[in-house]
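In the form predicted alone, a lone chain appears below as structure tokens.
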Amino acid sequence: MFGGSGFLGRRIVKHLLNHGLVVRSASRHPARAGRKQAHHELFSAVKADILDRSQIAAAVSDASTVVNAVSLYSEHGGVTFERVHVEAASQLADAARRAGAERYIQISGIGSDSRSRSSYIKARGQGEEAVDVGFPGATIVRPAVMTGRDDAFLTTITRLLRILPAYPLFGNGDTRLQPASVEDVAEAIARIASAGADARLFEFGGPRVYTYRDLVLEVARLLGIRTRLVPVPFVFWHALATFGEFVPGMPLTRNQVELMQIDNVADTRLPGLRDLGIEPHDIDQVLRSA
């Protein structure tokens, strides 16, 4: 498991532990990786650097399923979209194979398109591209934007909701999304985990669709709170990211902006939750689990 300590991957630990899979967590730092789960019977961490080729072989040696989770959300020096979204995951699939794992699970996300101007978005489906190669037969998972606990969307929305006495949409707020509780895609990444899966893509979202307006409305009816939405148009936003970049603990990025600039839904033709046999959370349970 690649990406053991993030916020899907995190889920993605515990419910393959549920599930009474054996779990060897790959990261940096190992100790950050297995603070919960440190004492479990069938967990263990290792530390793995997954821009390290001899490391990543050493971390998947013996491995049946190799899931990664990794993502980047804001290049740093050399550490780019190219380099963590396309090369890495194809070194990770290429020695998941030479270790004869018998599956690999590439998370991807909504929206990753190998023709986008956007680098996030073209280094996405680049990097499913590069799997497929590595790993003929992986498995891609794409969630929508994804919710729980801590989650960097829900969370966001409800503070600047209690904060702010109106809301800044992004554009008019027409984007259309489809949030996914983050329980329920690590549940789903379990069970093609332990038990394979005959699609090859998959797509997860919730069981409503939302424009971005009438999301930030209904989070605002649930918490009772009365707002006043402020329509922003997109190149205040951009400008506004392309500043927050050098200032540390901006929680807004680039990418992140041209995310919400494309519709967030699922393709109804691809399996999702309920193909795996999971009914979807809705933002109002995710809300009250928060």
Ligand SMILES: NC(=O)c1ccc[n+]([C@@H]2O[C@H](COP(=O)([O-])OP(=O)(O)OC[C@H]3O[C@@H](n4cnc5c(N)ncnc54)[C@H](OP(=O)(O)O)[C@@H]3O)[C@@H](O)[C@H]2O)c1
The other form holds:
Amino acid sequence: MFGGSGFLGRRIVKHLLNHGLVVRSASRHPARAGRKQAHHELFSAVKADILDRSQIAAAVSDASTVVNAVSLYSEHGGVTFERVHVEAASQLADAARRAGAERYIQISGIGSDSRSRSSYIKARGQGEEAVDVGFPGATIVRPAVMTGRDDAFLTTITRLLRILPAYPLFGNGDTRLQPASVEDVAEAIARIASAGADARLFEFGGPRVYTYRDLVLEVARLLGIRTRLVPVPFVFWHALATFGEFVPGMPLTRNQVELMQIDNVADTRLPGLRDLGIEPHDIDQVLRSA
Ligand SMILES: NC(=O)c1ccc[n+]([C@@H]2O[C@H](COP(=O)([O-])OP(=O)(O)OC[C@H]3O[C@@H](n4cnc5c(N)ncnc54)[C@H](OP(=O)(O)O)[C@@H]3O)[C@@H](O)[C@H]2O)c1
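Starting from the form predicted alone above, please write out the structure of the form predicted together with the named molecule.
Next comes the full complex, this chain leading.
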């Protein structure tokens, strides 16, 4: 489980263990992985950088399934979207095949497109193609934006609604989103890992499609907050995100702004959560449990 200490990865680890699978979490900071699972007899955590081929090979030895949930949300130095999401993902897929794994699961995202002008969205699309070369028959999982305790999405909306008298929208707020519960997505990935899947490409979205505007209003309603929405042109958000990449802890990156310019909705022609027997949770249930 590469990226087993992350927002999604931690939940995948938990659900894999619930399925009775032996789980090895691999990341650069293994101590952050699975604090709750640390003493679980089926769990171990190893230090491995996906940018280091020998560490990848050691981490996947004997694995029957390899899951890649490593993220890179902003580039720095030589660590580019292409290096992590294309080259390293392809090397991990190749290492999984060489190690004799039966399954390789790549976590990508809805909207991934190898022809996009956005370097992030393009790298995610090229990564999907590259892992299928490294591990023919790889499973690609594209979640929508995910919600859950300590998420970056609903938490930010909630915080801004609480502190700002008026809420700044991305553009006119017309972008369509289908937030998925991170727990539902993790359970779906655990089901694919434990039972396999005929499909090679999944898109996981929640039960409702919202415009960004309606989503903010719905969160405000659930929290009992009155707000006024203010459209803000994307050119402003791009400038803010570009500046923000030099400010540690800034919760906005250019790739997030680029993703907010295109609809983030699961393709109904592709299998999703319900095809794996999961009834998706809506944001009200997520907000109540967070
Ligand atoms: N969050 C969402 O709403 C969302 C939506 C759609 C798709 N996704 C996709 O889901 C995947 C997981 O996202 P996330 O939000 O869970 O990310 P995250 O919270 O940032 O976690 C990323 C994980 O990757 C590990 N990692 C980062 N760089 C690494 C490296 N060089 N070598 C080894 N491990 C490394 C991190 O651990 P260390 O720092 O310890 O190495 C961490 O465990 C990503 O592919 C993301 O694009 C996320």
